[in-house]
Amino acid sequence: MAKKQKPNKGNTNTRVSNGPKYDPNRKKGVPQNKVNGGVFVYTGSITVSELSKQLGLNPSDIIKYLFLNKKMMVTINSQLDDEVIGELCLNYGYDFKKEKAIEEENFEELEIIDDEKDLVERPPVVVVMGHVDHGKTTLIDTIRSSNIAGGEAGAITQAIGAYQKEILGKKITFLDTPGHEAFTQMRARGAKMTDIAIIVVAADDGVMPQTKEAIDHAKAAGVNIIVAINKIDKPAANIEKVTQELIENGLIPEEYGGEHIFRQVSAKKNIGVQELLETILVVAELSELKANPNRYALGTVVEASLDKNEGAKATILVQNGTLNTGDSVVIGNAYCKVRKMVNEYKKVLKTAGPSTPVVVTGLDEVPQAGDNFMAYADEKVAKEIAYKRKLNAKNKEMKTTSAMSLDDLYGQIKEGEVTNVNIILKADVQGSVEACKGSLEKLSNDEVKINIIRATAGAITLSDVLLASASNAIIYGFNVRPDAAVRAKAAEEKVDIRLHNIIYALIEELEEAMKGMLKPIEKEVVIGQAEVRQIFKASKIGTIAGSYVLEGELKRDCKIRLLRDGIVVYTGKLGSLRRFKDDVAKVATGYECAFTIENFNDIKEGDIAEAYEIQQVARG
């Protein structure tokens, strides 16, 4: 059997951003503090001992020196605080740099910079995403020679979600994810995977919703965008009116002035597909890709499952160095000792460098997709690594988020923290989205900078929240409501949702947090929602609304709103509820009941009532 070949140790060729915080894989009982270039770095407390043999200085000389000028009397084991150390670099020559320490369990935190020397091309990491039925299948099929639309997988395992195409001789790393939502999700949780994402657009149909939210996850993601206008051998193809499309969402072509290439494909006749791929190793050329083979492999999973066969097992992608097969390695909050790695073709892998996506056995949990993981050089540091992590995230009870609320921007506009606010905006009409985004635009000045990342027309969806979660938004609604779900998962994901009927009553909200003068305010809470199944006509009451509550409760005399495909068509008061033939006082989940609303007749079925009452609350 060939020896396994094993990446430099300890990291030698490697350095860390900002400084050397933490590094991963060096020999216990080394000292983290040094001089670099005339400049001391440290990371924390230092006694006189340890700053006398970091500065090649005699203890004594440094006691002295305290003694004399400072009035300090200290011993060669005294701690020394920030300003004393600075003081003593200074008089003796040294320019001086604190840097924040960051634990050894929180990996993620580090920012690997390998020496120019060790750094190789690696393969760009490509994303395709689309609308339905825009032919996204149809373009992967086509670029792997696979069959998956006519349900024919050929040789690719499609639960491994990655994949390698090799073109002039050169790969590209392609990862199927699950939806824009999943793309978006790992983002969340700090996976930045991918280097380029292919948006379809189909010539016959144009910008759809799906397609906007492509291109609202992409840009949030960070990644170069390539465009296929796929479908052109349709005759109902309108290249033209796709393009200007595209451009009043943002992607201008490079013809015209912009920085995104387009490409013109048929996936189905395999017409610009050969284009599409050159194009994309010249994106990834003028990027310039590159990461380093000789060091410990870090990178993220793509996903994870439990096999009955082979326990838990995880599809990750190495970003930099290189795995190998019993490598000890930390995968999200778990340890694993590679037993064995395979690719698509379910090929077994002794070695997996940068760029390259395989399945990984040996895992002692399942982790989440979007995890990072790092492999160590010392198999008791990666356990115990693990099960500090373990530790951690059951200590949070994974009520860690991203998302911002309007609580959040008060206090850091008042600390000063804060230059960029990000927002959704969705509302009942175009025009309405308009009115309210000029209106937000025109709130930004030197110091904060308001960022409209997304405005349509709508109600509020989950790919909303999803998006406001991986971005740090907050969500605006002008005359729309979510539903139950929506608000749900707003509140799983602690994204703030504001919603507002009155224009400059929403403007009014954002412009005293942006002045750090967020007054106690009263909120509004919903109590419940129900969905009206049938409607009775009275002549003397007006309509009468048969429905079913959905959850919460309703009650008599509480305010009403009702929604009509999430949106707001009224807003009143509720006059009388029922239960047969008996008024009652409230009827909660799962009962039906009737109800009128007051001064209100235009009810239909399907349409959900939704309750609220307007609450104090103090800010703290």
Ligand code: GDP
Contents of the next structure:
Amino acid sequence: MAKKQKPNKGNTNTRVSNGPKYDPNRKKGVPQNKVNGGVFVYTGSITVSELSKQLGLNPSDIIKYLFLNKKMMVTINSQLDDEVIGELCLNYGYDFKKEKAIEEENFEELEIIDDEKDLVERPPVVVVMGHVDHGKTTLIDTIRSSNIAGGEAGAITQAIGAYQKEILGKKITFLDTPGHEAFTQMRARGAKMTDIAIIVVAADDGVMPQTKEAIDHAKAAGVNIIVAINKIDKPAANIEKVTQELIENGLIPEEYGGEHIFRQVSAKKNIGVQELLETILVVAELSELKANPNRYALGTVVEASLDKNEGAKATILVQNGTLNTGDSVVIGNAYCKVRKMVNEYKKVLKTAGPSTPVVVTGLDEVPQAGDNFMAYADEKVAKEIAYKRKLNAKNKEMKTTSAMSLDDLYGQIKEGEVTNVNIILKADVQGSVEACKGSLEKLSNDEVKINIIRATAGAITLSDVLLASASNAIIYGFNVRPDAAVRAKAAEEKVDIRLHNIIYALIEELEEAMKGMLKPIEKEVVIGQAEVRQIFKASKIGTIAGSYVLEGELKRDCKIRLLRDGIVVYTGKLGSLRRFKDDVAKVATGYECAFTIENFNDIKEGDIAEAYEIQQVARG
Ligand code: GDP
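Mind sharing the form predicted together with this ligand? What's above is the form predicted alone.
Up next: the whole complex, starting with the chain shown before.
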């Protein structure tokens, strides 16, 4: 059975065991048309002759069928369109599916299909995550230094962003970036390098905001999670309490019938670290991580830089195949003929197999972390591909790119670019979280899966925006609002935040976006925010809010939304707006003012009044 591995497709860049060989079939337009399990998979218009060959028919059968049934006169060289191809397939007992043709230079979109018999075990790739000060760096250092003592004593190490550790005769590859930066950095190019995330939690501190973030990131990335409860040497360590908190955050230890392995360690005193490493091997073995060492290498850039002496260089992680000195490689958009590659001990390697990180130098430009690379046998082909990629990158730069947005969701679904819609859901109370979540999940269909990666009660925070950016998610807010800083970050990261206060409207909006039916809309534009600093009660007027405009402006008669701790407590209209004793038309940032809200008096100190207008916006 063939085993699929992303990225890449086509069994055409294969190094066979009787020596390196370049497959001349490797040409533009892969994947080629093929019949696969009764389904004819094709990429565009094809001739009668080609179709008859693929379906095992005589061309005259097709010519006759089309003449008798569709009054079409065709020859064996006539091009057939989608409708006719579909009808012919069904008539001859095949299902059919059109796939996007992939240009050779877009190698990250290709899908490598290796034969099961060519696959061998490869080391796991591990990242260490957790809250600040919980001991990530100490753990990484402890693991790394015991490595040096083990085999490479006296060797000068260099930080290359990744390293390998050998234990019980097996290797483990660690990505060196502590924290979820690893995922955030990689997201732009959709890189997936990690197999296992170790989530470090200090036993004397427990689950903290970044622990939760780490859990969300690891879950969204779909990697195996191992929990390392650290600092167990400290008198204040409370393992039971930490375990309980982790359970509340969805990590259930095996002993409790869950699927997550918990290990207790002291990174500082080197207690339990060996067991942790052995656990990694066990998880890796269960995951059956495999690759085919007998093909040209492909993988991902871990980090890259411009060195004063060595020029453009990159640490790359080989994910499949074997990289050899002498290979021609396209790394991101850069071309490189591998003259020399070294590991983190500056040891020169002649070959680098699956899961091996190596530094290569002599690139013609600096790629970015998360870029894919692919090795080629033919120098000319590699150079041409790098050249085309540079051109494509320039063209792309011209158009601004953005993360997932509801407005272009349908287009992306239609193009087959989107099959998973990631959603972060924030609502005022747990009850609404559950209600929205249930309804949203029901929108999943055969083509598109709704994937709720975070659903919690509370305001929309910076951490939500970062997770959305890292996982290309849309944020839905129900009766909650982002503050100015969060909105600014979302704009910078091009994260789409959708705010609603009627569940039905929220669901309908997403449903319509999925069907490409979003109507031209009235868009809400926030024009300013003011903080309530003092409350006055006047018997005739009601509650007057002495306030300070933090951002934008407040305008007479504008719509207003009152927020308390990021949660909407009232939506209505501004009553009066005054500076000193005078009614004014507007008050700008940095000025004090007093306002009332029409028909509403329950204003409190510390509340935020958000002023907004409804504008008509044509959908782009
Ligand atoms: P990071 O921010 O998660 O990388 O945390 P660090 O590795 O920098 O550790 C933060 C502090 O905790 C440092 O002072 C470490 O020495 C200390 N630390 C880390 N692991 C342990 C441990 O197992 N036991 C004790 N007692 N202290 C530790």
